[in-house]
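Coming up is one lone chain in structure tokens, specifically the form predicted on its own.
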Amino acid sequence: MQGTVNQRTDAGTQRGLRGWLGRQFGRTPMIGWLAGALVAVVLEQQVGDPLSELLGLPKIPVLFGFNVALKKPLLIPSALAFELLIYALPIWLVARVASPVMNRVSGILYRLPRWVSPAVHLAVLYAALHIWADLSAYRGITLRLMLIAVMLTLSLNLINGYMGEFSCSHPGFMALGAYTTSVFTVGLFMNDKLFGPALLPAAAGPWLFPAALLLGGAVAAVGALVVAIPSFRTRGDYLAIISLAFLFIVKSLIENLEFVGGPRGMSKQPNWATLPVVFLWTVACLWTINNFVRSTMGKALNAVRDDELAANAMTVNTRKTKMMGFLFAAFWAGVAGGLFAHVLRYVNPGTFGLQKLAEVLAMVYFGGLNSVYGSIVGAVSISLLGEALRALEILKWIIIPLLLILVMIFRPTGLIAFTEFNVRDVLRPKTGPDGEV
């Protein structure tokens, strides 16, 4: 009897907490949260230096205070105060106070042509990210690598989540894209000891860079045929072994090709993978993959995952479905690899080994299978967590695996699994004309 009473009390507490959170935050549309983030980063840009000096911090915390707190625990109260005054409080105030105005703005955008609302939201998001990254070169490269991680996670989730296979070949696709794009840009536009003098003027390079990325994605997609064709007859562990063998083949092949630097790698990639370029390619990847999984082909992928024999009996062309899934995923992994090479401006075969595979798999399974939401959450969480714990050195590789183990025990399919990403639902106003949620 006492246990029943306690259970009812806990349930009532949960409902009360959920209701309070709903009253505080449930009425704010997405444009309101983005506006709050933009206000916060502008505030940091204007008063970050004097505030950090006032709080006794050596400089503005580059990654939400984690690095400061882990290196100098005595500065934890100062770091928390900085993040509270710069980020938490302004975002909450904008979201709470400006909620009615933002709902009216969101309603106006919602009634305009379908592309207007996403474009406005993306513009505000990019403005916030640009200002945040502009305060530190470390933030800039971290943000670009995080966006590339989102692309990789989304593309791998197509195979491991929506198709239900277990592929280990993604770093190989990434390597093909990285080297193909690097050969294109370095060979044509840079004076290099491997390729000789530039063949085209460097000024034309940024305009042809998208073509280089598309070529890198196309080469990765062709390489995916090596994995896709055996997938017609194998599944599970056998396909995982084939895809892992493909990864080793690509890595060994690049190590033995002297015209691309062999094990020494390639350098001198031009600095064309700027934040706006990476952001636009990430948006394009998100848009195309989300449309793909919501299309008839995406539903066919789910049918193959659930029961391939039944899907074949229901006239689903399982071979074509698998082929399209592998080629599409490999293409975006190749594009991500090309951007990755030009963000770091150096690439070598060792980058695309088992550690990169483990990193991408962790992002997919941490965020959630069969979910665009989950891919974004997994990539952002693992990327930021890895950078935030960098100060702990070897302990970082103990904490992150333990966190993954806990997620796999309590949420085997990931944090946000099997959730459809509907852009219109995300961007719509949160209250109607009468003010009701």
Second form
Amino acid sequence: MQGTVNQRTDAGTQRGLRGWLGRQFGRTPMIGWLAGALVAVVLEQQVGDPLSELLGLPKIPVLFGFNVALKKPLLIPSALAFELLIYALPIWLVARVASPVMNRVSGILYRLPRWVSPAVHLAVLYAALHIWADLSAYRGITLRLMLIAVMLTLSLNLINGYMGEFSCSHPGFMALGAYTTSVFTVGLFMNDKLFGPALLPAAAGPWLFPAALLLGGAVAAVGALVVAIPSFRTRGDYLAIISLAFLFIVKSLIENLEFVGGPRGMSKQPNWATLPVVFLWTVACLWTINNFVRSTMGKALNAVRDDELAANAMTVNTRKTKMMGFLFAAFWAGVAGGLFAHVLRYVNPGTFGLQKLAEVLAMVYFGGLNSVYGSIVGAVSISLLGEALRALEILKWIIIPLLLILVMIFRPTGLIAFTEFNVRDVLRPKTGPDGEV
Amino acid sequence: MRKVAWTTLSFLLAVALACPAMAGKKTIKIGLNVPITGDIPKVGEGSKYAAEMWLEDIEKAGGLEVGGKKYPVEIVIEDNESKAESAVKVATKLITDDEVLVIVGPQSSKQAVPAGEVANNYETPMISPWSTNPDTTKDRPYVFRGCFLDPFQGPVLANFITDEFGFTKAAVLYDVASDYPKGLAEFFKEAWEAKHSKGSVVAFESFTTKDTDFSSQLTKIIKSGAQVLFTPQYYNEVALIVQQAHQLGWDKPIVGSDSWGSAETVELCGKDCYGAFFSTHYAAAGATGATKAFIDRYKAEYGYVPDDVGALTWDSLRLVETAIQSCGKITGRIEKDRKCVRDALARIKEFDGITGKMTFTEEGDPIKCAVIVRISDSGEYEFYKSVCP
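Same protein, different condition: the form predicted on its own was shown, now please give the form predicted in complex with its partner chain.
Then the entire complex follows, led off by the chain already shown.
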């Protein structure tokens, strides 16, 4: 967080856009931004319909006006005006004008027990997301898949970024989690031709869903063990090759298992992966992975990456460290896979192929290696871009890879690489240049 | 203050620009959920072109006439990238954001199964022109399809081979990792063994997607003493399988399924495929009446003979048109109109499409005839025989 602190102190003296932005917003704490977003979405919920009608829009622009702009260029000014009035203006007002009040609130929260402040922030964030997604089911499904992408990216970053190995088996872990969870829920709670009638009452389902996800994660971790045991005796490209082989093994295995539908896939998953459920799991994933990488274990992981021999000499149990990191990442990929299956309510082995791998890798390298921040930024921006540019059809597949190439040229390790995500620091009030409360 | 000024300015500009764009007329929106990019872009292209042709007809007539009033029609085309999750997102977007009356697509089963779930949940009628997986329409009153199913096609081919050649021993070569070939191979085997005896499918060999060398499987098939080879594969694999079989000395008939129907099959396979048979939805060469008119027009506009996907999409759109018209009126309340269109679709009897007459069953699957096509000695798809259920 050193960078932000410097930026804040220099804000008064810097010139240009950056300096202006710093002067305008340098003093706004996180809660101010979240409150601004909440105000914006409430405003959209209340006056979105009449305003869009007034501006001549067919309805509220669903994804920040991208769809409208690309399909009907004549409506660009209206869409722009809508976004400015509903999002930019209220957020700016709350962030700028209400920042003293927000700093006071933030200061009070900061002094309460440590868990209160993050909990309040998350509650406000969830409220904003919930109201935003409530206006359109399309937003809902995009948001849920985006949160799952965040989980996947974070877990892959653990291996490719923090541990410095190149693993290709993530879709395989996802598939293991997705199928285990689906077999559990469909087998126990649904009337299905593969598994017969429901064994347990449907009312118990949502309560046992976490158990199903944990089981999915555990199976993925056991699968990871199969890759880890032979490959961690060596270094470098070997893991990439073994993990790629593992991905194909999992895919063929599922294709040949009749009881899960083979290549036809499995459907009829119950609709339990709702927005709050996915949100809570994403927060849990973020929290545990962030704590993991900031703990001594995470530091050991970094040491192994930088120089395994030296780390070994400094009493780091390198083998155990690598195993822990790898299995932990696979566990979260499995959980994400389970959620994915229940959001789509259908899984087939074809989904977990090389294309999925390329997608997750792109998110990791776009966002930034060795960085929780970067993973969030990468997953959110690639998913949103993919959705927003859908109307461009084939051009979309030129624009997104081009962006990736540009990022690789100008920031070879990704947009926000090698930064630490210090929750306490992010959430603290920003009253003065010295940061005193 | 600068920012405030800018906002006000753009706001005024927007309002000024937007006012003439307001329109109050009720339009009928139809969503198209097709793979424009991804693994099978040709399929998406064919569907898109068929839809454009259909829309052209409607626009020429001044709109779709429902109950004596003409309504403008809008087709919302969305790309589902040939991915299951994108098909779900696109279906949700078309239903809740674009508020379409009916969805046509997705084409492949891996997308139609999850997208059908979405359409059924939101009570929006959906027709998949090309999906052959029974799960697509099963227990989903709002989901229909435009083609026959694999459990029908398998027996059709088994009967055809038996009646035509009088063979008793067959071999099957299929892709175990792809749902369509695998399903059809199994249905064929079941039908064949029921007709002859257990073990009359003397070789049941498989491979995995993207394999290019089939010599070991083909050698086994040749040694097994089979009289005919059935391979329900896609065009790129068909070419390799047929050529390799001939190189290894196979000189008996080869039979395929509707996945052979692409124009690419003959282009890639060449002379090796001449004389082969396959079952499909319609035969382009020697077509008559409306089917011929469609093919000629498509060829004139886009430069190639349409695949079965294009023809099936055309039929699906015509089914939708018929259903909307027989609905009687458009109230503008989308839930009510969707329900009305669904009921009208389910009631359709003896619809005269370019891929044959169809009547929907309770499940939303059509009862329609299959066509057996022979690849002629000049590489054209000739009508050989029609097989009805």
